[in-house]
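Single chain ahead, by itself, as structure tokens, in the form predicted alone.
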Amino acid sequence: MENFKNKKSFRETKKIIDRITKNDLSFKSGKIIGSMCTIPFKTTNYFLKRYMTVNLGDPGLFPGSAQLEQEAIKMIGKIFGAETAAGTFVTGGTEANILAMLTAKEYSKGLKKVVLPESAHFSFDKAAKLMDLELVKIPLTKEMTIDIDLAKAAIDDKTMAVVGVAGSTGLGAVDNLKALGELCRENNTYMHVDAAFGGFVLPFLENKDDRLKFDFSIPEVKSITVDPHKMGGGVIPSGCIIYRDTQTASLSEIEVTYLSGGKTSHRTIVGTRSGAATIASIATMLQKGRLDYIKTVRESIEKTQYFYEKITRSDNFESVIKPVINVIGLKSKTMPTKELHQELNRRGWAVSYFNNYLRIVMMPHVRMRDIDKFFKELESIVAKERR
């Protein structure tokens, strides 16, 4: 990039930025098939532009926007089974999970031990570094969910929090959260559910399975992470930390005295917060409504099943587990995963690489023809490797 001291016109600036970003991938290309984000709702740009100067970190300046945020939190809380829910829009699942651990630390009066599955998101490792926590990572079952017996052995009166996952980052697996809740009840331990991805999938499944229960209907759940910028169709950055009630939410509060509305409090890591991203995501939820979310989830599950059936019929590939939601772990039977990933990248496909499998996510922007093209490429790569 050229020297900052030379002022540029809009046209020159646009040319520089377009040149540097020309190699960025686009969701519309159909080649981003491993991301948990997607194309925002069609009217997003209007709300982003309209509210781009709103700072939700200073609610005294923007009381209407602050009220809108809290009404949206209550709306999500009701979807999750809590009439008294409180919380905040944040930058994403990472911030929400860190806040949940801060809240749990206050709830437990300073304990530091956290019991969580090996599949837990890296944000808990960040929380551990920030707050000097001790993470006890529990091995997974063959279904890639937390081993309840091993979790039970690890939880004791020194445990600060227990974390369960509803839609794991790699495979979309859902832990046995009801059983985890029972363990928390026995020890009066704070329970948090990371539903960053699954939170906008599981409530809208048409074929309900009690084994996928994840929300406040489990009495021991104190807080839930969910990301509207994933399956919610919202705009980046927009995550949420949802607490069962105001009393629990208040444990993470920091008092602020100098803002325009006078004395207030923050329940976030950041101070200044984008009102534009939050309001655009709220607008998406209002416009889509429950039936649209059910339709979106149904179509995503149908695409997942379509791809899964292609895998099961192939001699070259296999799935790590049978998909629970719209996430698939793909492995080659004949080719190292890393080599397969590198070749897909070379051909312009964006998939996520885990230690021994590739993550494929059937988001709303992925079309059936994209799936067919992708699978054809997979078969082509393996055939080329054999020659």
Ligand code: PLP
The other form holds:
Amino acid sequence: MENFKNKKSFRETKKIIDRITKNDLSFKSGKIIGSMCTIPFKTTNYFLKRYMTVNLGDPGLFPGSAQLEQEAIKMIGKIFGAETAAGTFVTGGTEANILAMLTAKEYSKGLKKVVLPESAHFSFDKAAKLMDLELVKIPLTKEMTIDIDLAKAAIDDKTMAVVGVAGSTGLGAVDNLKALGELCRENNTYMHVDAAFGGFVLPFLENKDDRLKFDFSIPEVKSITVDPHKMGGGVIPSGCIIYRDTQTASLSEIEVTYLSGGKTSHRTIVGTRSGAATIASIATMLQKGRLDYIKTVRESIEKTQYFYEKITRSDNFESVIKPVINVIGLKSKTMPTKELHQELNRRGWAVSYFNNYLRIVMMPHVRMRDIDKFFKELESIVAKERR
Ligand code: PLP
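Since we've got the form predicted alone here, give me the form predicted together with the ligand too.
Okay, now the whole complex, with that chain kicking things off.
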């Protein structure tokens, strides 16, 4: 970067920044086929600009925006089956999961053992590091969901929290959360559901299966993570931690006395936080409404099905599990995953590498023609390797 000493004009600045960021990939290219984020809703720019000076960390200065945030949390809580929900917008699933663990620690009055599936997101490892928690990672069934019998053996009266995943990071798998809830009943153990990805998919599926139940209709669920900046169509950074009720939400509260807006309390890890991203994401939810989410989810599932059929018809590839939502774990039958990943990267495709498979996510920005191109490329890579 150029030196900081001499100030630059807007044009010079733009030139410097454009030059340095020119290698960024773009969702519009159709080559990002492994990310859980997407192009935000079309009116996002307006709301970002309009609310860019709002600091939700100082609600006394912005009482209207603070009220809007709470109303939106209640709206999402209702989608998840709780009339009494409370919570907050955060930077994403990571912050939401860390907060859930902090809340569970307070709820359990200082216990430290967390029982969670091996598929749980790395944010729980961050929480463990921060709070010195003991993670007991439970192996998965062949459907890649938490093994309920093994979870049962691990949960006891020393357990601080049980975590279930509704839409796992790698495969979109949904744990048997009803059964997991039943295991929490005896000791009234805190149960958290990480629906960072699945939270804006599962409520809008047209062919709902009882096994995909994930929300507050399971009586033991105390909190849910959900990210508007994933399938919510919102803008980065926006996640939510939704608690069943205000009493649970207030467990993570810290009093803040000195702000210009007056005394308040925070239930977030960060202090100053963007009103712009939160309000733009809320605006997206309002403009899309239930029917649009149903449409978005339907189209994403159709694209997933289309790609899955291509895989199952091919001699060269397989899917780790039959996709549950719009996430697919892809493997070559002949080529090591790492090599396939490197070659895809070399050809400009952005897919996620997991230990023994590649993650493909059929987000709204992925078009059928991108899938066709991608599949052709996959076949050509494997054919070339064989030669
Ligand atoms: N939880 C799940 C299930 C996820 O898949 C992810 C991210 O992919 C997260 C949490 C973390 O979300 P973020 O990257 O927004 O912090």
